[in-house]
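As a starting point, one isolated chain is supplied in structure tokens, in the form predicted alone.
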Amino acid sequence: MKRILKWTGIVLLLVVAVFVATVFGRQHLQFEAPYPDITASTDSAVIARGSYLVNGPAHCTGCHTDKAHETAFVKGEPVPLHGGMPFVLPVGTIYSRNITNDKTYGVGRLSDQEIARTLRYGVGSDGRAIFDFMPFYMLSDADLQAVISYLRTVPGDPVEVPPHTFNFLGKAVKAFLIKPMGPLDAERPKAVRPDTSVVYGEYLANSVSNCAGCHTERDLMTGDFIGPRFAGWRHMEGIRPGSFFNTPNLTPDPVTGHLHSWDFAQFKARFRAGSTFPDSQMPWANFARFSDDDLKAIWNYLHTLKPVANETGPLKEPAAS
């Protein structure tokens, strides 16, 4: 008995070397994508499209900017674009990038079809699979190409962002499940018209606001979506630490979906009130700066989601004492 159990535990010893030997082996891997053809344009209209998605629905400037501005970013005030935000997750903490102009620390130093396959394909410039906090993986050609037109014109900024750090957990789950998220092989549109129509409305609330992103409940480890898309999701952390904000059921379900009362009267005038709870994560600053006709577009698409009967709730939580 006593060599069995010798044998067994010299076994397992083996084993965990070899998983953990494994683990920090795979820390550097690379993956392939495309480099899409886009490059940056210098027309006004162009520009001020980017100038839209970035500060408006696609969010950018409530991650890439840092603690010390947090509080006037919230606020609706301008803050600087060259990262540092720190999200702590379960499996370490990671950092938002530099995205000014800056040729050392920022977007300056890559090319425009480098900045286009993380933003399309999750691939970094050095091969990496980025953690997908940007999930503008369907933009459409046009306004792929209208961010960094804009982003080409932010000055650097020379801030040097801290590397992400990984416990071991996280190590692990970078060595074995995180992956690109951007798929090689679909079908991105050329352009997408603005207008109030469901299928703009789809596309805002999809591929550019993300939407869904916060909205469904997800996996904190991989990212992956465990929930009913739009039924929203209990107990996504708030920005104190240990509190919790419970992202609403935005689908039409008659009895548990936050908007079955509301008209759009409601809806718009909520965007334009800004946060209004200290904990959400939702970036409020941003979207206060939709449009009424795409508000409207987003509106007509929430109301062709199948019904989700799921109670996610009071809207928010105290911080922990």
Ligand code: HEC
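C-alpha atoms forming the largest set that superposes within 1.5 Å between two forms make up the rigid core. Worth saying up front: this structure is predicted, and the values here are computed from it rather than measured. Positions refer to the first chain, counted from 1. First, how it differs from the form predicted together with the ligand.
- When the rigid core is held fixed, the Cα atom of Leu305 travels less than 2 angstroms between the two forms.
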Given for the second form:
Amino acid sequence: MKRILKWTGIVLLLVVAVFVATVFGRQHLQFEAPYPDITASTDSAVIARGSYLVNGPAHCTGCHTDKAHETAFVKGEPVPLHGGMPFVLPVGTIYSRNITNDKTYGVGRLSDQEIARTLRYGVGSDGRAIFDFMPFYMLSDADLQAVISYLRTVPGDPVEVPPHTFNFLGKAVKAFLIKPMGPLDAERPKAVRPDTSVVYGEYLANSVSNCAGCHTERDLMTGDFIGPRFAGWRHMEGIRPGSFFNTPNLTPDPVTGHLHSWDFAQFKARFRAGSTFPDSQMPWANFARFSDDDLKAIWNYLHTLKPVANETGPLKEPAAS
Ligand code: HEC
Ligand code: HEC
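For comparison with the form predicted alone, provide the form predicted together with the ligand.
What follows is the whole complex; the chain from before opens it.
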């Protein structure tokens, strides 16, 4: 009996040792994805579109600044794009990168195609799988070009962002679970015409502004959508640990739909007003810059969704005492 126990113990130890060694050996996995045929333009209309997307609907600004500029950002003031915002997750701490055009620390060191591949497929310039913070995988060619064209005009800000830090769970996730999230075989639109149509509203709400990503219940480990799309998400952690929000149901349900008694003027006014709760994750400061037509397109699209009855409760949950 003792001998069996001893051998079981030795085998278990070996299994653990092999597992740990494998985890450490798989920290630099390389992934493949094509380089999109996208080149920055110097056309002022293209750059203006990029500036609108980055500082408005695609809300790059809020994540790609640093902690010191968080309050300025919430107030809607301009903030630098030099990165460094820490995202503290169960797997470790991930820092947003410097996306100014700096040649050493920013995207100035990357080719247009490398930036395009990062955003379209989630494969970084060094072949790593990018953490799924930026679901811009279905941006049209024209909008991806506009975003990169604008980034090329952002003067380099030589700020070095610390590397991500991972605990053992994080290292195991990197070794076995994380993979690039941008579908390789999906057909992206060449261009989507900005107007007030449902088609454009659907594109904004899903591919640009990611309304679905926060207004749908998700599995926190895998990121999978587990609730009906746009029907709200209860108990989502806010920017400050310990604060929790319930994202409201945006489907046109006559009882539990958050917008059921609103008209478009109220919807627009709500977006213009900016943030109510400083620790809400919704990038209100960026979204305050939405054009009237883009808001109308989203409004029109939300009203074509299938109504889903889902009571999500107050927007902010009372702090736990
Ligand atoms: C929700 C937060 C968030 C938003 C919104 C966001 N980013 Fe990021 N971004 C990150 C994080 C975090 C990383 C680091 C990810 C990693 O290394 O796995 C990153 C990495 C990047 C990189 C890789 C840079 C490098 O040095 O390799 C680029 C390029 C980038 N983001 C551009 C953008 C652009 C352009 C937008 C808007 C269209 C945007 N991001 C919006 C959080 C965000
Ligand atoms: C990063 C997460 C996130 C994204 C992206 C997001 N939301 Fe929200 N949204 C929230 C949270 C959290 C709340 C509740 C707290 C608050 O009001 O700020 C909220 C609240 C709302 C409200 C209710 C505000 C009120 O005062 O009654 C509306 C309407 C709304 N979101 C619409 C949208 C639309 C439309 C989009 C896309 C353009 C969107 N959201 C994108 C997280 C998000």
